[in-house]
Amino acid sequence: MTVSDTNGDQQILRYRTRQRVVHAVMASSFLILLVTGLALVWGPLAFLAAGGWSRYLHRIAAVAFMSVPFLYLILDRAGAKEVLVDSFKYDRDDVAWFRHMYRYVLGRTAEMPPQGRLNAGQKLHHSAVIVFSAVIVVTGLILWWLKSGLTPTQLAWTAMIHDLSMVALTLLLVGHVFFTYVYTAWSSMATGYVSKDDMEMEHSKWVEELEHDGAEGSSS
């Protein structure tokens, strides 16, 4: 679905309202495990673990977190497995995409291999969100009905995984928030909406294949 904006640039509906529901869903629950996670193993913030509060708000924040994949079965079972197929594909294009990250990293794209939806780096982002949060969540559930079950060996290698993960995510995320703000897409998880040029430059075989998909469904 392609618009114009207030000054007559096309925009491109790149995440629908279901997408960013679940994207706030996930970034909000992780936000607080991070924070009340921080606050059970990291001196300087053992205030706020101070009466349990932040251990019964890391619980829920983790049920939030679990149920992100079954949310987004719910709400976009189409988008749930586009991501999930598109974080684990790649291409030539893909390949040569790394081979010049170094020109994305400083915010140049216009010399930049062709792109699909997902770029290369959002590839390797994305599939390696999936993994972690799969290692913390299972970690997590052995430390929460598990744990008086464990030898204190097992104990301390389950937590550790548990931390090292997390630790993996928020590196993870860092790494988000740089390129959103290098290229200056906080407003698509707002609207929905990418500017139609900055497409073509960054992910032109996604923007010909939405062009294919309109020029048939208007044919048809």
Second form
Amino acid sequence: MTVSDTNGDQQILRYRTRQRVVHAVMASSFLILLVTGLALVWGPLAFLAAGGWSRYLHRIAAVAFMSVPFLYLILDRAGAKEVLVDSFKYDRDDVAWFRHMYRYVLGRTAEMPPQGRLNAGQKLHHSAVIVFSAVIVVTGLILWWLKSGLTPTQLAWTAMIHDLSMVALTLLLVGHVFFTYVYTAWSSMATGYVSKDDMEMEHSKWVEELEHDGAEGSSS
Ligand code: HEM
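Having looked at the form predicted on its own, could you now put up the form predicted together with protoporphyrin IX containing FE (HEM)?
Then the entire complex follows, led off by the chain already shown.
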């Protein structure tokens, strides 16, 4: 859907409200998991764990984080399917995009190969989030419910995989927030809408697709 803003510039709907709600639950539960998890394993933040409240908050946030795929399927099944399929599907332009990624990091998006709804970097980010989140959930559930049945070696491995996956997600988040800032992408999650001009530069194949679908819709 395209609308005009107060300056008359065209805006395209990128994320529906329910998708933005799912993202808010995912982002906020992840940040709580990160802080309460750090309080359990990192000395300088141990004061936050005093009284044991961070253990409880960590578990509450874990339940919220685990609910994300189910919430997505309930609130916006099409959106959930789209992000799952799009994140793992690469084409030749994506391979070319990775070869020129340094230009994207420098904010020179006009020189990049044409991209669909997600650029190759977003695909890599989203698919890595899905994989590492799954690892975190499985190892987290083992640490929560099956800890007493583990040998000391099994416990150490499970905790290490859990913590390293959290480190990976945190590094991905740094990149995610960096690109959100560089490409002023926040509006897509704040209002759902993005500038059509920006999308023509960053996701030209997606804009073509939307226009093609729109033209087909109006002619049928
Ligand atoms: C807290 C700071 C965060 C900011 C500022 C932020 C910002 C954004 C923005 C602007 C988008 C839309 C990008 C686009 O135009 O396509 C997005 C999408 C996304 N973000 Fe974040 N994000 C944050 C946290 C997180 C966290 C913690 C995770 C994962 C643990 C995450 C995972 C995702 C995923 C998977 C999408 C795609 C959503 C979908 O297709 O439904 N984000 N984020």
